[in-house]
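First comes one chain, alone, set out as structure tokens in the form predicted alone.
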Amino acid sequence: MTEKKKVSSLKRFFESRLFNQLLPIAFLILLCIVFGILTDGRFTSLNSLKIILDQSLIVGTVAIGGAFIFATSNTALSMGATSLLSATVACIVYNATGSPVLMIVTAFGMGILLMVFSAVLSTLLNVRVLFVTVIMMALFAAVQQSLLGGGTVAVPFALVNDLTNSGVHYILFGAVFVVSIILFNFTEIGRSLKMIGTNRVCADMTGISYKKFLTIAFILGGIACGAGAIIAVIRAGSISTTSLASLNMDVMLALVLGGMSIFGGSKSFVYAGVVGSLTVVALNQGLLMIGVDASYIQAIRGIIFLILVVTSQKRPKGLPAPEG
């Protein structure tokens, strides 16, 4: 094989879907090795790894739903605020009724309702999803503030203990993950969302309705937000205005670290949110364990996110995409 052919083969590999999927996993493994060395093995202890896994459940669950929206070449910034408001209302409903079933149903219902509201505003007003969700993020935070009045809403410890011992948080995460993998890879929904992200004009010409499938993506995102809300209640037992404060950023960072292109399309894969959430939590935990001040960690995460977004600005080659 000539040198030119070798270079060409390497270039094709680096631009391939397989490389995009393997790189985030390799980065996560490398991160664990580096922090394991720097902490004399404390980072890679079973207890530390379990903490990372448990802490990544909320971000991972919500990010899985975010992958459906990302696949359409859209960015939803309100998923953290949606999860927080859903958790708040779910706790209020439980305290009013004493029913765990109603609490869970309310969390899912609120998640779907709030996300669909954003989708409808975007499609009806023909406004970019990014702009709508920025407004919704502020609106949902204001609604939650008015509900709590600066206080906290909590559920009984006995309920949290029962749900934890039953493994409900793991069950919710596993169910969201498995169903999402099936929908994203083996159904018309996943194919259509990726087609829209690859080229919306082409998708329109083949009869794929942008409004319909964007709404479906937001419904699935809402289900993930509802599941994330319940997991948040199980983990904390209470919700305040400062709960899940960094979830919006964590979800975005998780998807990008997990290998999702900001342009979505054919190279999208739903488990990017899972790999990315583990990476985000591992990064936070590792930096804390080596003594980095918590105030600097946010700055480091922001810089990493900015670098990843800038380096992925090149849109994949394809037919011309609309400017609007």
Given for the second form:
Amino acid sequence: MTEKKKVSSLKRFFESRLFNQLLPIAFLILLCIVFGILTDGRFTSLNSLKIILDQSLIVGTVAIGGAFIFATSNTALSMGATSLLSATVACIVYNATGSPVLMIVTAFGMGILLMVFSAVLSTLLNVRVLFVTVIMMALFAAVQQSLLGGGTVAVPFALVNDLTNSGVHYILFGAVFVVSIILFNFTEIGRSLKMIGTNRVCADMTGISYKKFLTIAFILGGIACGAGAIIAVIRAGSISTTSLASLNMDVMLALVLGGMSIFGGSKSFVYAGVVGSLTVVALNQGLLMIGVDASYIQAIRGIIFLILVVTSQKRPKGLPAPEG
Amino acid sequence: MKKVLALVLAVVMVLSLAACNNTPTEKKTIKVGVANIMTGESLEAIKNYYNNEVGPTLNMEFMISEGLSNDASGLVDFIDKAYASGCSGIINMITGSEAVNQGAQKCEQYGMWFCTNNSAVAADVAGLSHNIGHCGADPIGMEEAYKKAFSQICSDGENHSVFMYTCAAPGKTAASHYYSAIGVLEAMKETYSLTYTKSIEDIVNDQNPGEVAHDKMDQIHIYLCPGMDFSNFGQYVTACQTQLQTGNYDIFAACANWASFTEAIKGCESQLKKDIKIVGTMNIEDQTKQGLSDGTIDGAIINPLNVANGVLAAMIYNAVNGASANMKEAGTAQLLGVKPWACMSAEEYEIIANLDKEVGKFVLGGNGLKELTVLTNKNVTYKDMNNTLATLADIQKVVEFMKK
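Alongside the form predicted alone that was just displayed, please also present the structure of the form predicted in complex with its partner chain.
Below, the chain from earlier opens the complete complex, with every other chain and molecule after it.
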């Protein structure tokens, strides 16, 4: 093979979807190895890895739902507020009824309702998803604040303990993960969402209804938000007005770090958020374990994330991009 | 040849054994996680104290978090990290009752010692074996300090009206804030013979901001603004500005974050051409000194920041070294209170200005700190620690205590 052809093959590989998917996973594995060595194996102990998994569950779960919306080349900023309000109402329902099943059903129901509300407004009024969800973010936060009145709502520790020991959080995450993988990769839903993200005009011309599939994306996002809400309740046992404050930003960071294209489209993959979330938590934990001062951790994270994003994000060359 | 070889081997063996015996046995360093909510100068003060004073004195290592949010999730996440890092205990600075409950339960699961920098015992978790207690601003001390400050300011015969940011007072989320607000209301009641339409406790527990109703509202105005939403702190500054601009108020009080309001207050002062007095809970730091010197601040209720931090470190030390029962009463976590210092002038502040900021000038450092631990006092109890704290209420006695 000539030099020119070799260079061209390499370039194609670095710009390929496979590379986009492999790079974050490779980085995560490398991180674990490096921190494992630096901490004499403490980082890679079963306890430590379990803690990393537990801490990344909330962001990872919500990010799975976010991937469906991101795939359409839209950005939803209300996922954090949706999870927060869903968790709040779920806790209130539990305290009123004493039923954990009702609490879980309420969380899912609220998640779907709130996200569909955003989707309907966007499609009905023909306003970009970004603008609608910014408004919804403020609205949901205000509703949550008026429900709590500046205080907190908590569930008994015994319930938290029971749910944790039963592995409910792992079950919820696993179910959302598996179903999302199937829907995104093996069904018309996933194909249509990616097509819309690649080029909405072409998708429309091939009979893919933007409104219909955006609504489906938001429903799936709502389910993920509901699951994230329950996991948040299990983790902390209480919800306040400041809970999950940075969840939306964390979800977006996780998606981007996980290799998800910020432009959506064909290079989207649904588990990007999970990989990204694990990376963020592992980096935080590893830096703390090797004794880095908390003040410097943010700066180090920022540099590493910037390098990762720069190497993995590239505007795909394809059909003309959607306007606006 | 065999004899030479045997001799060489014997020498090597003897030298090896000698080396083993001479290896100094290192005392194990106690690693502690600090779930911190401070930022800026206050955080640097905590780090300086823990890393440069307490650490070398008690052979402890501190893993201090970045500023966490004041809720349970941040605390639980940090406890997980601390456990994975090999910490034996947690010094918790998140005061919300649910956070304390969750944190204590989590530490109980992990077998880590847990203590909290706050001013109230969390009753739900007081009996947990690994919850070794609380140390914070003495709530009654805070009430007395604010009452004294306001009585002094309002004793000039003039009618004064106050806007107070009570932060986490409602429901005693932060007990020191609750009692600070009580102190202000009592001082105003006694000075102006007010009759409130509700009990003082009900007024302070009201989560909605508003003017306090009493029988002389045409002359005296009292506005209480609670709120702990630090992600949207601007709303409280806006509320303060709105009320001050009515011209009805000439005293501003804050039991936390007073500095965040100063620009808004200065704006109102220049607009209304009046002096608005500032009274608040403050730390020993440059901006407090500057404020008292240039007249920005009229009353500083000083929480000696690192005294409580030192006591908590001592409690963890004692627990790790087998004296956890001494830190409790019949297995129940106790509250140790640090009395605040009320400084009404730059001269009073000057006495304590350099305290608690650098190695050698910490109120609780060196031998004073060791005396609170089983290191020098095998039978030390929480009562002994509380007695020491009581002596530190007097600034002159603090200076003597530090000479130890």
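Residue numbers count along the first chain shown, from 1. For the two forms, the rigid core is made up of the largest set of C-alpha atoms that agree within 1.5 Å on superposition. None of these values were measured; they are calculated from a predicted model.
The chain divides into two rigid parts for the movement between these two forms; residue 39 belongs to the part that does not contain residue 108.
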